[in-house]
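First comes one chain, alone, set out as structure tokens in the form predicted alone.
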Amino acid sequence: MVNSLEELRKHCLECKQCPLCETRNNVVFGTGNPDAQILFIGEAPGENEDLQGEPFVGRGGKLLDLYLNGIGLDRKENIYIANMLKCRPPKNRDPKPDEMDKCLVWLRELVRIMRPKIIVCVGRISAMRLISPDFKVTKEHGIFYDKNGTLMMGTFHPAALLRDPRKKGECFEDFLKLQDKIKELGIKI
């Protein structure tokens, strides 16, 4: 049982469990504060995140960061960063139930580690993952479920909010939910 984000990314680095490691160029283990009170999680690396070895860059990361900042968040001093999968799928597919699998044991240790109040399930994958396999993100997002004493929440990924801006203003009204569940829990960001 590893005690440290930092002994837990040691591991992980060397992570051997699937197919995935043969194709990555870095483990995406994940950033942030390791004492943050609140988690985001996406699905798995894409190309810039496997190229530069941190979630979420790029034109999504932007967008995700845009977000933070219009509620206070920095994706540097107080939430933490992370993906279900810590290797890029080949040409970003989406992830197999077996890599899931796989690499779901360096999430649980991650979560039971920082033991965060707040969980945001960025994407459907992650929300049907780990919220509920029916998920339906353009339903139920922003909406906050109890799970194991852990609040959880789904929203939109960056990624589909740039193939469909529509969607936007939904997203930044689940960012400002989360705002309030902040203030409601006193979670000192």
Second form
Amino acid sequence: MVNSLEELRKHCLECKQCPLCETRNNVVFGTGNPDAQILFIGEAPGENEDLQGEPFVGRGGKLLDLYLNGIGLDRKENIYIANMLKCRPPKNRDPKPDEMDKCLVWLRELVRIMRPKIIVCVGRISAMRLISPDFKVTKEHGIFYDKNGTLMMGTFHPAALLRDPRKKGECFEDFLKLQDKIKELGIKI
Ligand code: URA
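Switching from the form predicted alone: structure of the form predicted together with uracil (URA)?
Every chain and every other molecule in the complex is listed next, the one we just looked at coming first.
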């Protein structure tokens, strides 16, 4: 059994379980602190992420960093960030259900190894897959759900905030709730 994220990453880099392996430049496994107790899960790599091999490095990623830094979190030190899909869907289309099914194997292993106390779903795609199939970001963002001892919360995707900046305030409120939860759980930052 694989017992470290580094080992898991090595296996993941070889993955050929779905056709996205043929069009990818890089597998985007995830980045951050492997010992963190907070895991952020986005949707799928975009163009920049595919080229650089890291999640959330484009404009949306800069916005995500602003929110993280706003509550005293640093993406390299205090959290781990991954996506539902490790490879970029062509033209950034939505992930297909069978791609997510196959790729979920990696995420399950990541969660098994990390055992995060909090998972933040960034955007509807990960919230619908991991929290509830009928998750509505506009109604349920910022609410923590206990799933077998792990607290899960969904918030807006930064790309949605770039399209509609009026949601930025509500999104930052979610991050403030996250900050409260981190304190409540006694997670050391
Ligand atoms: N959008 C995501 O959901 N993840 C990324 O890594 C980049 C953009």
